[in-house]
Amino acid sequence: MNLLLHNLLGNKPKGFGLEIEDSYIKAFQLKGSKSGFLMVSGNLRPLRKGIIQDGQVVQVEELAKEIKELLKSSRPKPIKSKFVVFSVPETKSFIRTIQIPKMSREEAGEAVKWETEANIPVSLDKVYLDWQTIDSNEKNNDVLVVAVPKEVVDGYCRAVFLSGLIPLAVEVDIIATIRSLTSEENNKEPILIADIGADKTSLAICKNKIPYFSSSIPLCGKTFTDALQKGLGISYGKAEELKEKYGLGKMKKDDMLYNIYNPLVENLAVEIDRSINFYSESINVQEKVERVVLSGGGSLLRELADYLSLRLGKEVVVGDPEIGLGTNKDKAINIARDLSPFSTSIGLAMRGLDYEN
C-alpha cells in the first residue's frame, strides 16, 4: 500500500525515527500506549568518512545500503517499517523567532516569507520553508520558522528513497532533541539544551518545548578524545577507551587529565554562557536560563555535569528521554548505558507516530 491508500483508508502510517550524523547512523523506533511510549527496537551504526561531509551527503548510494544495515541490525528486532521521518543537522539550517502583526494566514504567509529572506544569507527559492505560531496576543503573533537549503534536504531524501523508504517528515535534529528530553511540565521556564554529538554541539535554549535560540560549536565527542590521543601519545582507540573509563578525572591542576581536558570543557562552557547571555539579552530580558541538559554521546563523559555546574553556577544535568516519552519505565533494549546519546533520534520517532503536527 502506499502512503495515499493509508489515508484514504483512515489509517494513519505511523514511522520510526533516522537520525543522520557525518559520524553515525541512529534509528529509534517506538509505539503509543497509555501511559505514553513503549520502546519498540533500535541502534547506531558509525559511517565510513566521506559518506557525508559537513552535514552534506556526498555518497547518496553508501548512505542509503548504509540505512538498510541500520535497520537489518537493530535489537531486539529488525525495524520492518517502511515509513520514517529523518534529521537534517542544525548546521545547515536556519531557526529563528518573529514577531509579525495579527493577519490571515496567507498575509501572514507572506510576512514570514520578507521576515526570513532578510534574516538569512541564502535566497529564499533556494530554500525549504516551514512556520508556525507559538504564542499571540490582541496584537502580534510569534512565529517559529524553519528554513534548510533544498540541496541539502534533497540529498539526504535521495538517500532515504533509495533505502526503499517512504518519509513522512523532515524536521532539525535539535528540534527532535527538545521534545525527546523536554515535557509541559519541565519547561515552563527557559532551559539550555547542549547536545554533544561525535562530530559538533548544538547548543539550543527552549520554552514549552520551542527553541527560541540555536547555535552550533566544532567542539564534540571527537574533540576530547583526539586531545587524550595527542596528549598521551597513544592510539585514538586507547584514547576512546581511557576516556570512557575516567571521564575527566579529578579536574584539578595536579591531575594529568585536567592539564589536558581544561581548555575544551572551559570552552564549552563560555559558549554556554554565551548563548545564556544572548537570550537574556537580546530575546528574553525577563527571564534567566538557570539550567542546562546535556545530551548526545559526550554528555556521558563522566564528571561533565558536575563540572560544569560548578564553572557555569547552575543545575547541570544529562538529559533523560524518557522524560518526553512519558512515566514508562519498562525499556524493551539496552543500546548503550544509557538513552542519551538517541535523545534525537527519540525525538524523531515520537515525530514519527504524530508526524502531521
Ligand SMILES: Nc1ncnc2c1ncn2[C@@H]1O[C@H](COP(=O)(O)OP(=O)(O)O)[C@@H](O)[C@H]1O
The other form holds:
Amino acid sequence: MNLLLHNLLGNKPKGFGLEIEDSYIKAFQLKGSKSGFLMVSGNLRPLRKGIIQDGQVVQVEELAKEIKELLKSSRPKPIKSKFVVFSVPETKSFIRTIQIPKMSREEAGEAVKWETEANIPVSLDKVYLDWQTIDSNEKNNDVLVVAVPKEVVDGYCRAVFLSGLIPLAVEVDIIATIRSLTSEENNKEPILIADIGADKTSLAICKNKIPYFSSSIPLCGKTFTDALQKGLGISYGKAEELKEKYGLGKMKKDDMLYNIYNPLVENLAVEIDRSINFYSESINVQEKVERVVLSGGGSLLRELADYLSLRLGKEVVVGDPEIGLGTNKDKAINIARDLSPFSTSIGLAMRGLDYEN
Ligand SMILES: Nc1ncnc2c1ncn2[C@@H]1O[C@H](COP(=O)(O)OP(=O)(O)O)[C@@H](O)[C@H]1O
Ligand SMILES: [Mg+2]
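Please give the other form, namely the form predicted in complex with the named molecule, since only the form predicted alone has been shown so far.
All chains and molecules follow, beginning with the one already shown.
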C-alpha cells in the first residue's frame, strides 16, 4: 500500500523501515550505494503490555512516544529520517494469489475486487487493497492481492504520524521479511520461511520472492519461555535468560529440557509440514519444498534449526537478511550482533529506498 505523501511536500525522502509488533518495535536504516546497500543504523525496543494487543494498536500516544525513543536510541547514530515504511502483522492481513482473465488494467481492478471479496471474510469497503500481476499466460493473469482492515492500518498510521514521521508505504511484515531473506538466484525453488517472533510465528512459502501461501500460528518465542518458566518453576526473566543461553540443549530423550521443549518443536514441525503439504497439494501441485529458512528472534534458539532439520528431513537454516541486501557481514556489527530479529525491518527499509530514486 503506497501512501505517497512526499510528492506533495516536494521532498526527496530517505526511507527507513519500522517493524511494529505487540512486544517489540524495530527500526533499520539503509543507504543505497553503487555496490548495493549500506547499513546505517538500527535498534529494537520492547513495548509494555497493552500498547498493542493482538496486532491492534490500543494506546496510540504511548506507541508514538516509544517510536520516538526507538529512533533516538538507534545505533551507531539516531535515525533522523522523517519518512518511513512500516509493517502491519500477517495475523491481521489477507494475502491471496488469485487468477483473473486477461483484460484491461481498469477491468482487472474490478475483477480483483470481486475475486478478493469472495476470498476474504471481511467486506471490501473495510479493507485497504493492493494487487500486482505476478504471472500470466495467453488467457489468464495470476495476481497477488494484499488486503488489510482499515481499522488496523489506521491505528498504526495515527501513531506513526503522531511520532512526527511520514509514512511512505505500509507492508505486511512477512512480505518485507521475504524481501530481505531471498534473492532472485536463491529463490528459484520454493522455500518455506518461518518468522518466529515474540507473539506469533508467521509461515510463508515463496518462490521468485513471491508469497504463494502465508499463515500465522500462536506458537512463538514466548511459548518457549513460558514452558521453561512453568517446567522449572522459575521467573519469566530467568527463563528468558536460560532460553537464550542454552537453547534446546542436547535434545536427548528424558533430558529435562527435552521434556519441556520437545512438544513445542514437534508442534512447529507439524505446522511446517502441513503448510508444505498444502502448497504441494493445492497451490503449485507437485512442487516440493525442500528448504526451510528460519527468521526472527526465535530463530536464534540454539540447536533449533538442526533439530528441525532432523525432524523434517529437509534443509533448515537460519536466514540471513544480507542475502537480500547483497552486502557483507562485518558492517552490521555496529547495529546488532545478529541480524535475524531485523529481517523484517531490513526488508521494509529496502522498500523505503525505492522512493529515493
Ligand atoms: N538468542 C536467543 N535465543 C532464543 N530466543 C531468542 C534469542 N533472542 C531473542 N529470542 C526470542 O525472540 C523473540 C522475539 O523475536 P522477534 O522476531 O524480535 O519478535 P517480534 O518480531 O515479534 O517483535 C522473543 O521471544 C525472544 O525470547
Ligand atoms: Mg517480527
